[in-house]
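The chain that follows stands alone, in the form predicted on its own, written as structure tokens.
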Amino acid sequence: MPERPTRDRILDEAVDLFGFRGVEAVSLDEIARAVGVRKQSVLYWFPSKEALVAAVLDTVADELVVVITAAIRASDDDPLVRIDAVIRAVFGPAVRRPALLGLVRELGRLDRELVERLRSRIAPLVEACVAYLELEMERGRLRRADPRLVAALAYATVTGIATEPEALETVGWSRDLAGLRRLRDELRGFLRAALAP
């Protein structure tokens, strides 16, 4: 099998490290070290660190509307279904990779730029998901609420795991793969009862 291209693995690299340790506290030397190329290498790829953790923020939202829409068109018509599907997609890839939980902390440490160029690459996502909500609100197949506030909960609770989990400790959630899926079920199960009609 051959080796995956250097870009690939300079980014996959940064993800967990950023994830785990805070961007502030890896170096690009670190990163360099941990693929096994010399920093000119990752800097031929990414010409400074912030270029580096634009690049990995792309990624991340790249991975999350790629799962999210293949969530949404593998789903029933039930809007119930399809709601249930779309937070199994979000929670899989921090299932699969807890060091994306960790980047969602660090947005709050970003520059304010680099937060925006995160928050509009997911913006026609969450738009569209809204869009999604009020319909079904409409149509009777939802109970009526505000779907802004609808999404903004979901979302809550998945950053809450990122950025609140000496919170989520304190009410016996534990911080492992059962405990995300725990919570994750949590969540499936109490959008299903505030919403179903």
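To test you: the structure above is the form predicted on its own. What is the structure of the form predicted together with the DNA?
Only one chain is given; partner chains and other molecules are left out.
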């Protein structure tokens, strides 16, 4: 049976381990063991730990770009419905694979260069969202506000929910899938209420 290529399996385990436990806390050896291979094989595919981290971030960026782009292109014309779609889209990967957005937690602790690289890939999406919000606000179909502020706030909330389920547990909230979904729906309701013209 043609197993999945070692490189992919390494990348896969790295996303989960880095996301759940933090980049610095996870050793190459641990990743290797999870894959069922020796550490030196990991270093064969990724010449250094930093290179592995970079590859992991690229994976995340790929997933986010695909998902959000699709949501932005949603056919519905109503801006409220469209915003709804983007929120749901961002939550998709986060709920299916918590470690993915869990990596967001690592951004402040990684090399500036790596972060800058990720940012340059996401920036166009953010700009598109901001421009869209602005357009609809001018048209009067959304309440007037600083569109960048709204985007940043929504982003912060989504990452706050998606990347900190343990923190939510601390305030007595269930971190399971149903709990996250209810939270997401509430957020959507909030946004509708706040942005309706």
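Take the two forms, find the largest set of C-alpha atoms that superpose within 1.5 Å, and that set is the rigid core. For clarity, every value in this text was computed on a predicted model and none was experimentally measured. Numbering follows the first chain given and starts at 1.
- For R148, a C-alpha deviation below 2 angstroms is recorded between these two forms after rigid-core alignment.
- In this overlay on the rigid core, T59 has a C-alpha that sits less than 2 Å away from its partner position between these two forms.
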